[in-house]
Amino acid sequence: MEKIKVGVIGCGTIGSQLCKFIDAQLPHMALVAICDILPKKTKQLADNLINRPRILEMERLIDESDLVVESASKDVCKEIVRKCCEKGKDTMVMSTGCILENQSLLDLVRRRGVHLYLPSGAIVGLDGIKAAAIGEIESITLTTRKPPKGFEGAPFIDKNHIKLNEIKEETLLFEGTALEAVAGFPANINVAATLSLAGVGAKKTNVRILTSPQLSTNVHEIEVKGEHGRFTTSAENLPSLENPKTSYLAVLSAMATLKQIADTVKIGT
C-alpha cells in the first residue's frame, strides 16, 4: 500500500502533536513536509522527529503532499483550502470556524472532488447529530464551560471589556448563535462550528458560553431535540497542557481522523 503523502501547515500545540503522530504511529502515511510563520519552532519540531520532513512554504507543501492538515489559524484557512482544491489535494481543517464562516469552500470542495475532513473536536455525540439531522431536528444548544484562562484573548471578551481575573463564580459570559460565537471565541469554540455544520447550520444552533475560576477541565454539554426524541452529551475534558484554550480531547480527535483517513476500515457513523 503507498503511503500518503501529509503536510501539516501550523506547528503549534495541535499540529505539533500531529506531526509526531504521523511520525511514530501511523505507519500507512509519510509527513513529508511542515511550515510556520515561525521558523525557529519549525526547524525545532522537524529536528525532533524520527523521520525529518522538509521545511517549506505554504504553495510548496501543498504541490509535495496528498492530505494538507490545516492546524495555524482560522485566518490562513480560507486560503490553505482553496490552494488545495485548486491543485486536487485533501485536506483536514482544524479552524472549522472558517468553514462555518465560508460555506462556499464547501461547494468548491465538492466540485473539485477533493475530500475535506472535520475532526470533532473536543464533543462528543456528532454520529447522533448526523443521524438526526437526516430527520427533523427542533433544537440544538450547546453548553460549554471553560476557566478563565481559556478565555483570555478572545475578541468577544477584549471588546466587552471583560475583566476574567475579577471573575469569582459561575459567569455566563455569552448567550446567542453559533455564528456569533465563532466571530467572538475564534480560538476557543470550533466545537460550535463542527456541531452546526453536522446538525442545522449557525444560525439555528444555539450557544451558551461560562466561566468560572473553580473550573479544571473544559465542559461541553450539548442538548438536542427532534423528531428522534431527546438526547444529550457531556465531555469534560482536560485542558492542553501546551494550550490551555485546548482540550486534549481536541488533539485526540484529530489523531483518530488521521488514523481513520490512513484505514481502510470506518467504524460509526
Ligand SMILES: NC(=O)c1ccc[n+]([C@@H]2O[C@H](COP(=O)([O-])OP(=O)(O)OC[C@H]3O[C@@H](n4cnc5c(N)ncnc54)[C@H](O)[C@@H]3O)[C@@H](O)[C@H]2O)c1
Given for the second form:
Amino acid sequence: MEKIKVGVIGCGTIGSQLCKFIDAQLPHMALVAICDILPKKTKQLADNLINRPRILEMERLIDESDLVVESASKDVCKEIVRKCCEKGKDTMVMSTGCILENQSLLDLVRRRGVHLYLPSGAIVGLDGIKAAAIGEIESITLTTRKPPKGFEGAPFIDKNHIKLNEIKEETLLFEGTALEAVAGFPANINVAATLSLAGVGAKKTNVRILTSPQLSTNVHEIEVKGEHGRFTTSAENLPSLENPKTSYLAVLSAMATLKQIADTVKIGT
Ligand SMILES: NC(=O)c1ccc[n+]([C@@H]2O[C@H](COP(=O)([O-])OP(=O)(O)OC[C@H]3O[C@@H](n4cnc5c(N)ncnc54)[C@H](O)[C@@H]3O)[C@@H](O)[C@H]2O)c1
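Other form of same protein, the form predicted in complex with this ligand, not the form predicted on its own:
Following is the full complex, with the preceding chain placed first.
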C-alpha cells in the first residue's frame, strides 16, 4: 500500500508531537514536509526525527502532501483549508474555532470532494453526540471548570470587572450559548467549536463556565438529552508539558485521528 504523504503546518506543542508520532508509529504515513513561521522550531524538530522531512513554505508543503495537518493558529487556518481545497488535498484542522467562524469552508470542502478531519480534542463524547444527532436532540450543555488563572485576560472577565484572585469557592462566571461563550472566552473556542459543529450548532449549544481555586485540572462536562435518552461525559484534563493551554488529551485525540485515517478498520461512530 502506498504511504499517505503528510505535511504539518505549525510545529509547536501539537504539531511537533504529531510529527514524532507519524515518524515513529504510523507505518502507513510518511511525514514529507514541515513548516513553521519560526525557523528554529522546524530545524529543531527535523533534527529529532528518524526520517528527516523537508522544511518548506506553506504553498510548497501543500503541493507535496496528500494530507495537510494544520496545528498553527486560527488566523492562518482559513487560508490553509482554502488552498487545500483548491489543490484537492485533505486537511486535518486543530484550530477548529476557525471552522466555526467560517462555516462556508464546510461547503467548499464538500463541493471539492476533499476530506476535512476535526479531532475531538479536549472533550469526550462526540461519538454519542453524532449518533444522537441522527435522531432528535433536545439539549446539549457544556460545563467547563478551570482554576481562576485559566480565565485571566478573557474579555468577559475584563468587561465585567471580575476579580479572579478574590474568588474563594466555586463560582458560576458565565451562562449562555456557545456563540456568546466563544466571544467572551476565546481560549475555550476549540472545545465550544468542535462540540457545536458535531451537535446542534453554536446558537443552540448551552455553555456554563465555572471557576474554583480548589481545582487543579480543566474539567469539561457534557450533558446531552434527546430522543435517545440522556448521557453525560466528563473529562478531567491535564495540560500538555509544553503548553499549559493545550490539554494533553487534545494531542492524543489528534494522534488517534491520524491513526484512524491510516487504518482500514474503523471502530466507533
Ligand atoms: N482542537 C482542539 O481541541 C485544540 C486543543 C488545543 C489547541 N488547539 C489549537 O491548535 C493550534 C495549535 O496549538 P498548540 O498548542 O500546538 O500551539 P503552539 O503555540 O504550541 O504551536 C503553534 C505553532 O504554530 C506556529 N505558527 C503560528 N502561525 C503560523 C503560520 N502562519 N504558519 C506556520 N506556523 C505558524 C507557531 O510558531 C508555533 O510553533 C492552536 O490554534 C490551538 O488553539 C486545538
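Numbering follows the first chain given and starts at 1. Whichever C-alpha set is largest while still superposing within 1.5 Å between the two forms counts as the rigid core. This is a predicted model, so every value here is computed, not measured.
Once the rigid core is used as the reference frame, the Cα position of Leu116 differs between these two forms by less than 2 Å.
Gly88: CA moves less than 2 Å between these two forms after rigid-core fitting. The rigid-core alignment places the CA of Ala46 less than 2 Å apart between these two forms.
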